[in-house]
Structure formats: C-alpha cells, structure tokens
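This document starts with one chain, in the form predicted on its own, laid out as structure tokens.
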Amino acid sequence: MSEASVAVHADADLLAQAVAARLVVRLLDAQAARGQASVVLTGGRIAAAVYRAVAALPARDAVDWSRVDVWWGDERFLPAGDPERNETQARAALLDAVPVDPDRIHPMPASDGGADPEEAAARYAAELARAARPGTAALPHFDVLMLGVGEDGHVASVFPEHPVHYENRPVSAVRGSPKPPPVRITLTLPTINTAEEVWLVAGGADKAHAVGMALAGAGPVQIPAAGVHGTGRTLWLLDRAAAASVPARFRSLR
C-alpha cells in the first residue's frame, strides 16, 4: 500500500493535459521496463478530456501502442455503442485515433451482448483471468488504473454503502446505482488496488467535498475513494477547485 500524493493544476484544461502528458510517460515506462503496458481506463467529463489531449499530442506517438492492453475499471450495463458507455466514450477520443491492437482491446460486456450482468461480470473476470501470467493471481499486471471521483466520493461503480463494497470477487455487477444508469459492471476494490500506480483525477468544486474527506482519512464505506491505492503508488490530480479542501499536510506536496 502506498502513501498518497497530490498534484494541482490552475483549472480542468491543464489538469487533462497534465494527466495526459503523465500517461504518456507511464506507458513509455513501462514499455521500457516490461516490454508492454496495461491502463484501466475510467470514465467522466475529465477523463474525456484526458484522451482527447492524449490524441492530441506528438508524443502519443513514442508509445507502441500495439503493446498497450486497454481494460476498463466499471461500465453502464448499455447496449454496444451507447455513446453512456465508457468504452464508447473512450474509443471516440482516443482509441480510435491510435494503433492499438484490437485484440488487446477489453471492454466490459454490454447489455447486448446476450448475459445478464452478474454473468457478465463472471465474463469479465474470465477475461481478466486469461490475460495473467501463469502462476500468478487471476489478475493481469495494471500498471496504471485511473479512477474519477464522484461528488459522493464513488469511484468505478462503488459507490457509498453500496453491498459492492464487501464484494471480494474481482469483478462485480452493480444494481440499484443511486446514479443512472442503475445497473452497472465494475471492478471491486480488492481488483482496483492491485494496480502498481492508482491515479485519482477530479477537477471542479462539487469534487472539493468528496476528496477533502477521502485525504483526510473518511471511512472507506462512507467514501470509497479513501479505500483505493496502488501497490506502487497513489497520485491525486486535482485542479484548483476540486483540491479546495485538501488537509494542509497535503500542501507542501502540491
């Protein structure tokens, strides 16, 4: 488990920006180190933002992205191209933009794609396990899983004394999400926390609230974005409005 970290950033624009320049960097990285790399992608207005500014930049280039692995950490359980899905969201600003393998490519299966959700899940969590080194845990290697926040302090599809919270397998449906759509797939927390480095991305003051109480040490099942961390490396990327109520010992890190 690692200690958490902050970055700040003047306003949303150079927080997606930032964001996108340092994912550059991890996947270049890891290349470097093991040959390929794996992201958990999230979903969102800042996370949109983000690919669009990786798409943008001349350095996206460096990364062979025929060795990336593109998984997802939670979905709306919506039919194939439902522009509410995250996979579809993500495909329009970035993934279609770069040479990323297909096959390398996992999205969480869609409402159409003939299971209910607890069956898609298992689906998922099959995939997941396939995708491992043998001999290892039924997990592939993350080296970098971002996660929005919630005004509620949810990230993925755990949301606040949500039962998904006490899920232990890797990946679970949702039903009755307090936001819509109300069914849902995502990773457990016990998933999510296996990632070497867990980036945390909010930007805006209806953030401020939620993340001020998840640095200052709230209850995972009152926020469980306080219960997330990377084996490696936790890092918080807020812009000004969101980081408005970090705890001062937080301050000097910014």
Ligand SMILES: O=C(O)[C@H](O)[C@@H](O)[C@H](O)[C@H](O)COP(=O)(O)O
Given for the second form:
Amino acid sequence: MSEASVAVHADADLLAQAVAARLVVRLLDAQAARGQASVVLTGGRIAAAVYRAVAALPARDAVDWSRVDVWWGDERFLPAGDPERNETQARAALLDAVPVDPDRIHPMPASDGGADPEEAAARYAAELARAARPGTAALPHFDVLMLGVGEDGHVASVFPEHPVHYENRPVSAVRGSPKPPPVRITLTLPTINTAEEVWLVAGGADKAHAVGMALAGAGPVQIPAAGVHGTGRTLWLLDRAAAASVPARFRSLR
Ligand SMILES: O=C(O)[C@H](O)[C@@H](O)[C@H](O)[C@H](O)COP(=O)(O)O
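With the form predicted on its own already on screen, would you show the form predicted in complex with this ligand?
Every chain and every other molecule in the complex is listed next, the one we just looked at coming first.
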C-alpha cells in the first residue's frame, strides 16, 4: 500500500492539462517496460476535461494506442450510446480521436433490453478475469486507475455508507446511487486497490472537505476516497481550491 502524495495546480484547467501530460507519460513508460499499457477510466467533469486535454496533446501520438487496454472503474447503467454514460463521454473526448484497438476497449455493460445490473456486474468481472495474467489473481494489471472525487468523498460509484462496501465480488451493481442515475456498475475498493497507480483527481472548492477528510485519515465507509491506494503509488492531483483543507504534512509535488 503506497503513501499518498499530493500535487496541487493553480486551477482546474491547468490541473486537467497536468494530469493529461502525466497520463501520456505513464502510458509511454508502461509500454516501454511491458510492451503494453492499461488504464482504468472514470466519469465526471474533471475526467472528461483530462481526456480532452490528452486528445489535444501532440505527445499523444507517441503512445501506441493499439496496445492500450482501456477499462472503466464505474459506469452509469444506461442504454448503449447514452450521452450520460462514462464510456460515451470518454469516446467523444478521446478514444474516437486516437487509433485504439477496438478489442482492447472494455466498456461496462449497458442497460439495453432490460439487462439486469447484477448480471452485468458479473459479466464485467468475467471479462476482467479473461484478461488476467496467467497464474495471477482474477484481474489484469492496471498501470493507472483514474478516479474523480465526489463532494461526499465517493470514488467511482462507491458511495459513503453504501452496501457496496461489503461486496466481496470484484465488480458490483450499485442501486440507490445518490448521484444520478440511480443504478450503476462499479469496481469495488479492493479491486481498485490492485492498480499499480491510483490517481485521485479533484478540482473545485466543493471537493475540499472530502479531500481534506480523506487525507486526514477518515474511514473509507464514511469517505470512500480515503480507502483507495495503488500498490505502487497513490497520487492526489488537485487544484488549489480542492486542496484548501489538505493536511500540512503532505509534501507538494510539482
Ligand atoms: O459517474 C461518475 O460521475 C463518476 O464515476 C464519479 O465518481 C465522478 O468521477 C465523481 O462524481 C466526480 O465527478 P466530477 O469530476 O464531475 O465532480
């Protein structure tokens, strides 16, 4: 489990640009080391801003996108192509602009045809297991897993005080989400924590309380962002407004 590091950028635009540059470097480093790279995406405004910033980076073309596996940490359980789906937003902001291998893009199931969210969660867990490295756990290697942070401290679709905290399976359906839509699919915290690097990206004063609580050691059921960490690195990427309550002990990276 890695100790959290904090990097603060002046505003949300500079934050998105900085995260985008870090993401390109991370993918290049992974490809140099492993011949491929895997990233787990999330939803929300700051995530979409990061994807757009990656698409606008000339350096994006240095990434061999045909050797990047794209997974999702969570998804809004909506029909395929719904503009509110995290997959739809990631494709529009980035994936449609780079030469990915369609077979290496792994969206979470959609709600079409009256699909059952629990069955959809099980299907995604099975897809993850099929991609697992032989002889390892039932999960592929995640080089970087990106998360936004909700005002209530949620990450992916793991919400405070929600039964999802007590789910033993790697992927869970979430009903009664306080953030619309009410039904979602999410990786559980233990699954998130298998990632080599976990990045929590938050901008805006409305995130400052949750960010401060998480870094001050709140419990994960109360503040789910407090319960995530990478096996190699846990990076909080913030703008100044979201960093307002970060405990003084955290060294600031630039
Ligand atoms: O489905 C979603 O919306 C995301 O998975 C969710 O976890 C999001 O990342 C946070 O709510 C932060 O969203 P903002 O960046 O828009 O505040």
